[in-house]
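Just the one chain here, the form predicted alone, laid out as structure tokens.
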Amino acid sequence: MSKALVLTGDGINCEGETAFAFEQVGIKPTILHINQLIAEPKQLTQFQILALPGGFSFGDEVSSGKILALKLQYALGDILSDFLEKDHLVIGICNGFQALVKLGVLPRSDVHAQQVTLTHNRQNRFINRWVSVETSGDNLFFRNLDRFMLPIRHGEGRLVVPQGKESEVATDIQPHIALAYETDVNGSFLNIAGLVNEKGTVLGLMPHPEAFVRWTQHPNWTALTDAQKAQVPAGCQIFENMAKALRN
């Protein structure tokens, strides 16, 4: 059985859900806090996927997950380097996303420093809501996905470039688009969503995966027809993606 480490502490707060997610596809998760991470770092080797959940970690102070990706960074060092470079899956959801992207793991891992980053809502008010979004369906995390619904609940998930640079960042950044908001939802840079690394083994997104696994949590599930609940819910659909992967 495949197993899926999923940190928790320092302010993350969505660690039960995306474990519940895991086991719903066969996959065994452990929750483990960061310290004792960084307290045995190679803990990490018994594992083939790492999470980075949702949530606050250290209260968004600095910006939303600068404080964990440094962490990050300095405490696991080459262990952390050695898992992404090997066929192990990492996801990040929120604020794991922001971390991804301030740890510079995405949208390239190969480059070891911040590309892009996310901050402040264009609203500058913090979104609570489901929202439709679109993927090609070409990397492992959404095969037999398209368009889809997800929620979402984040101050700072606005994805923006360096400024004077966004053409040559446009045609930099395009494979790494595994996710984009099929309208203009926070002022994102071409309304991505969610971003994956250039092995496409690293997915970061914004939206909630792990808030869909069962049709009672779509804020419309009374309306919909016996044809669509009987289809596997977009959030399951991409844990089960990585489960295949890895059973592959």
Contents of the next structure:
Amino acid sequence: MSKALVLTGDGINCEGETAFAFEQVGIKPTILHINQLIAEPKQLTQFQILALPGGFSFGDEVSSGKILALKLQYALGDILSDFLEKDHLVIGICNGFQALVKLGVLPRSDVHAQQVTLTHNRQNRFINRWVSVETSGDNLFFRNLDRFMLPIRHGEGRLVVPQGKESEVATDIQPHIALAYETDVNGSFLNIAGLVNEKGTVLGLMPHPEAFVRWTQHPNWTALTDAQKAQVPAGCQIFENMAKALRN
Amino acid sequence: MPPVEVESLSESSLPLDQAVIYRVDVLPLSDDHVEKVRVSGLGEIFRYPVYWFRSASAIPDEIQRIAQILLTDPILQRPVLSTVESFEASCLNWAEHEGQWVLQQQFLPGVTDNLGKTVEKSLGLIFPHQTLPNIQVASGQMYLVPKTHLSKAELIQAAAYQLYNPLVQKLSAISVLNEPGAGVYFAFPLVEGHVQQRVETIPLDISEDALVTLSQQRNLALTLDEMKVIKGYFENPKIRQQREALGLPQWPTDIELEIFAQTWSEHCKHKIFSAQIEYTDASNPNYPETITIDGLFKTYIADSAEKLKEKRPDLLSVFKDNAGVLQWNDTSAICFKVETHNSPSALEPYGGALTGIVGVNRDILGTGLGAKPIFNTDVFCFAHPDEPYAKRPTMLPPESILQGVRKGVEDGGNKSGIPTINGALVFESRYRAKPLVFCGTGGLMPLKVGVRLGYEKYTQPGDAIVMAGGRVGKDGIHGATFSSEALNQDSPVSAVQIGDPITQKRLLDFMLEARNRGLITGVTDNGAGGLSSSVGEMAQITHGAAIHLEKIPLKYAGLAPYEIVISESQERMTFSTNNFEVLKALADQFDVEISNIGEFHTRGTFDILQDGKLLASLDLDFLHDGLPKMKLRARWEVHKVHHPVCFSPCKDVTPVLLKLLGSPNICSREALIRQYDHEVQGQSVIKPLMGEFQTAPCDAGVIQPVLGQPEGLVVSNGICPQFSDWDPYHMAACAIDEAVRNAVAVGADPKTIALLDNFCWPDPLPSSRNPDAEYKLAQLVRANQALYDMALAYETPFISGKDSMKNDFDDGEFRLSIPPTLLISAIGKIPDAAKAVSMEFKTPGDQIFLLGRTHVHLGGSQYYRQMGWFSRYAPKVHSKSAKYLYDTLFTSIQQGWIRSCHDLSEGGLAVGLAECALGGRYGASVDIETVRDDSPELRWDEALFSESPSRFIISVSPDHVEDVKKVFEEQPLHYLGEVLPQPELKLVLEHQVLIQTDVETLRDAWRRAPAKCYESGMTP
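Can I get the form predicted in complex with its partner chain as well, since the one above is the form predicted alone?
Expanding to the full complex; the earlier chain stays at the top.
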């Protein structure tokens, strides 16, 4: 059975439902406080998946994901680099995505160079609503998925690239775009909602797949037919795809 | 563990003369990345963050590194570093902004600065192998104001409550032209005053006038009678003898007097709800009837719960802990509590609301052996921002209050990872001086923790008293006594504070782990009254406690001993343990500071010591039971009869309906709802807004508290202060009905519903400034009588509650009281959450019915308010038929016969139908003739807009119409019409079209919310 380490502590707050989502697809989750991992970094080698769940690490102070990224870089940098080099999977959801971007792991795996950023929504406020997203390219996380809905719950989900380099970055980033909003929900560059690294083993996304693992989480579930609800919920499918990828 | 974080560096302040101050301005890299804020009166303003570092020695290289690595986003920003010697305003590119103003906003000394604190704690992260000198960090904001004709003073005044709150922040205005000395740019907010303050003895053998003055001067909020009872205690020969033997002075130390004031405050002791009341019902002036009530709480609230105990074996802990506890299933229990945070929110809306929400979270964390907060619910009562309001009272404008509170709840809920799943917003002009902010939280706890019951406390003599979480500062001193008095512009500013959700989240994570490991034997929160209340209350378990002040960690030096005892500094829990060492090791791992500050004993006293010297020792029984009951009088008379005004309703109702849909108490709350995370923790089933367009306003929230298990928890509320001016009995009955009705509408089993009461009342104690106190108290009595009657009729017990009895503004000239307000919060259960029902029409052809009887209930209705009409008939509940209806509706929902269900409230049937349509994509064709089956005298507009309680609109698929008709055979079930495939709402009566409009128009009218209320708002 594959094992996933679900990181928590310092204001991360989606560890419970993220662990639950892994359980649903037959992956064994272990919720671990980041300080407990720092105390014994070798623990990470027992896992095939590292999940950075959503939340407000360090209260989003300075900027979202920033200080968590520094903590990961300075206290766990080496063990993290080893983990990334193997064909293990990493998923960063919302605050976890923000941390991966600020760490430089996404879009191009480079732990010391942040290439893009995630910052305040164009509306300059927090948004909780379900949005339509579409997948882009072929990667293991989104097999059997094309267009679907997931909730966004963030204040800082607008992807921004260095000014003056938009066209250059637009080309470079293309292969890394894994998920895009169907419409402009927060002003994100190219409507980007999720990125993968070169190998396609690290996924970061703003929408919350762990919040759609049963149909009764969907905002319109009370009106959907039984046939519609017989399909695997999209969030669950993403977790199932991880399970499948590790089985192969 | 590697040293990843530097332990609280501000522990000891640096000597002033040696410190070096660095300043880091974090500027946008390009114009595209400039952050702009709109300020009314000033226009669009640029904003960027600034940091100050106060270091024991020069560390230019380190600051450079900190600025680049920690403070700056390399894609968006660049740091500009300066010291007082190197500073030139020109380096900030201000030269090109000649003639403009720069505003610098800083926290006042001692105010919680979460950003500064986070940066300070993170310094060790980026210097893992280096010992840094002692560094303190402060954060602030810089604003660049466009050219303006305003003077400096006018500018600062215009910015007040938009860019800063003078109670917690300081704003300096600097003209770019006249560049001043660099001093102002390098001011560091430091708490001054390092002198160890002494304990005073306060003689009470003084005149009655002097006793009153003493209470006022020290903000004790104790009455003369209470001061005399305290005086009597210290004159008691036995007490005198004991004190002498202990080496204590005859008269109280200031600590002791303060402990009395906290423990006996209205806030903590609920004196009015315990008072003996002689109540005269003079509604018939010829035959007044008088009864004596031995405590409202005991007579009406506790007694009704007691009477329902047999029918409700799920009641585990009622009115004895920080929250009421219900059994949920074989392994878990649910607890629920709603608090008010009105006074702090009136002064500093952001901090007030934020501490309100994290405060009630701590109530849940402090219930039994500790519960995990799983949902929040928030209800606000405000004056509407668009409403013209008089210059007096000189309090914050409603817009600032709404914005600040909204942001406070957002940060409090979202950052704590607790979903805000339900709420309400009430606008009424009488809330303009004293807004009401209700913050509620539900929690989940294990029924058993090892061999212990999760909802009980097991503190033993000899257990250590542990304080965990934040440190103690001067913030929040006199919060309990301050909320027990009328508000005015001179209310104590130290009562205001700002919360730190992340410190509390760490505390929460740690405490739940400690609970699971059996390390906690009892727990309570530090809220009003601080340690004096939390330890004082827990001491009752073992009958004694002693705390040692030198063991209590402080934010800064200079606190008087009494301040340490009563400070309400946030993010603190108090608990008992028999294994402090193991607990401490766990706390270190979670980055939580805990301290062993004393021990529980059995000597019958509450003792305070410092370095071994006894400073206070009070008899615990006297402290908790020595307060004599107040004796009050209440007189009810039918106060204001509004005579019906002659009028003729216009026949074109569509514009009336559209205006109602957009009115403050009916329009969409979407702008607000979207800013609160209502899905975190993965439990969501019925969200605040559902349907294809996510616009359907649901009647209650539903979650699955235990992931993977089918049971649904329903959370709803009822509040209708608009009916208080008629008769608070019926107002209260309607509020209870609304809460229960909302829960039943989404599918809750009426037999599982439990309630909370939150009273917010104008002061019912007589004084020269309050001549109609007896009437206000009678209003309170009547509301309580309704609570009792309704609880028994619906078999819905009250399990916890709260009262806030001083909701008046009074500056000596002008007095403004809120309308009597009662919030009822309900929780209930759906056996299978997948059977929950939402409110929007779902399928064309579905048959639409009205459930319940419609009467001439127009008094206080939104329709009459809009038309400016009055009626003497406000809504009344018929509880017996309602209960029957609710039970039958539950059965029908369980059978799967009900496709949509919506309760009728503000705006009545017409608004209800419009909402069912605008929630989805389908219209409806409806004939309202049947509504008059029960009351043939109803005029057509009364049938449309009456706000009779206990009613629903349901839609039923044609397959199940016969089932539904059969099950409601003896009850008021009225056929209205059917769901149309096209998005059009058509309402007719006697073949005459009353309303005809498309659904999009309805939706637009309803969603055109007063957006300015919900913008991001000011965040200190």
